[in-house]
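Below you'll find only one chain, the form predicted alone, shown as structure tokens.
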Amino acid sequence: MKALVIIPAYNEAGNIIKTVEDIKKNAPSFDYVIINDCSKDDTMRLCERMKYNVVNMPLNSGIGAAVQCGYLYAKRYGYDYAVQVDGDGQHEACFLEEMLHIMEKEKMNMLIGSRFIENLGFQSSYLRRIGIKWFSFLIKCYTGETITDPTSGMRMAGRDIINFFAEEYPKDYPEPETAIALLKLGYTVKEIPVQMKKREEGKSSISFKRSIYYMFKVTIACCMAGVGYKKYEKEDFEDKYFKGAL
């Protein structure tokens, strides 16, 4: 089996070798690919200096579309798995390998590592845990299926869900508004306890203006995901996406 740690990074000069040397130790049967951003700062620098395996967008489109371009080339590339590993440092890699071996044995498509079922390491700020409370809450609304840690960027995909990743993922924040999409088509995602870190170097990329569109654009893309996907339209998007993946 291939799998894939897919890295988005903007701007993480200061995180960016900590986190694939951390993946390079913890995680040694996973390949990994950084996608670049069009980083303003040393980014692009330090990982050719270091020889990493990175692709370098052409211009900054965003986390979705970052995220996006690592499953394409997942995908391009045979992968059977593919899983997302902020480039902030905050995922830890010791948990991959487990990951791996629950999606073999279970035959999920899509396995979030959450740091909410057991309550370790860093959770976050107190507003935004408000928010992950609403989008959880929206998740349950319409699937009736509980996630934990709805905005958690650990997520380990199958085969089928990256060919579907490769042509459909949303721009902005795509977390919550995919869980649903794939939870109402009627595909299997489920949860694991993980610990994260708090970012070290650098400073992410939702501030507190941008957090206000972030929960006014999410719950919307959260409603017409509820409202616009259906459990009998899994074989017209099977057809569509996954032939030869499945």
Second form
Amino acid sequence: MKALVIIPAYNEAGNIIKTVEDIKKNAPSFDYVIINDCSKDDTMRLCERMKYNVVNMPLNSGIGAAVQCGYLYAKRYGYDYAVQVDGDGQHEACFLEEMLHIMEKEKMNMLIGSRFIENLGFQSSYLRRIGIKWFSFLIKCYTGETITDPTSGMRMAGRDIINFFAEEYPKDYPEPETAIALLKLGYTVKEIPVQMKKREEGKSSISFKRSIYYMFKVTIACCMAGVGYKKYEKEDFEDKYFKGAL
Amino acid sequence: MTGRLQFLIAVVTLIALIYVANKVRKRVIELKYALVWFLVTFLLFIMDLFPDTLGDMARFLGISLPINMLILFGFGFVLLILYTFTIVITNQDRRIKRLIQEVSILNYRIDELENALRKEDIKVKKIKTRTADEGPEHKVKVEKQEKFKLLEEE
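Moving from the form predicted alone to the form predicted together with the partner chain:
What follows is the entire complex, opening with the chain shown before.
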């Protein structure tokens, strides 16, 4: 059984060491890979000096492409589980072991770390919480399932999902959209409570101006995913990509 | 529609058709993407040849001038061209993304391989890869260093 932590990093020189050391210390059964999305700061040199396991992308291609690269890595190197942890130090590694344990025990396809089950730790701003509620509502409408924290980046995927994400992953802000797609395709998605921290250095990728674009884009993407995937397509999809590719 | 205007449109569409065809011949434009241009200019040319039909259509739709009918068609065709290009862009975007990912993983594997070989004491010539992601500032720095070296050697 192999498990991988995917750390997408873009200009995270201030956070990356803390994040990786946290994972090494608190999640020892995980391997990790940093996907350096062509950072303009010292991220790359820092990773090389510290001898971290890093994949450098030759061109900046956005968070979605970087994370997908991580899933591709997981697929190529035959990992059974992959979890995404943001390079900004928001996610705490101590929850990863627990997530892995639950994943193994309860055979599910994806496990999301949710901030809003126990409502502990950093709870995000009021406006963002409204946005998150809205996406929860959308997911409920389209799939009937309750996902309390659809924008959480801390998501652990099993093998099927790794293969799925390696082929199909949105370019930016993928979380709510992929949750709907996976549920529609008939995969099981569950949540466990986690705590997150406020980011310490660097900027969030979602500024105020961006957040308007974010709301529009993700809402439309959710609607598309809601009508775009049907259960019976799962087999088609698996035929098309996995059996041919592997 | 006056004869003069009709003549002008015919000449312009014909020139456009020949121009695009010539570019395809010189392989500046890929034939696959030129097809939609051929179609559009050709259709506009044909319509221009039959102003009476165009006039009938215009009257049927309640457009007072036949030339406006032609402009409406032209607009529709432009949208068609844009649409095909949106598909092309999406396709290329997807493929470029995948290429970047493959290249980065290959780079990673090459590094891994080189390190393993070095451990086995097999000599590999280290190639400075990753010039692309070190930006123009770094290149300037490297050039300066190289100049410095040359000066020192002298």
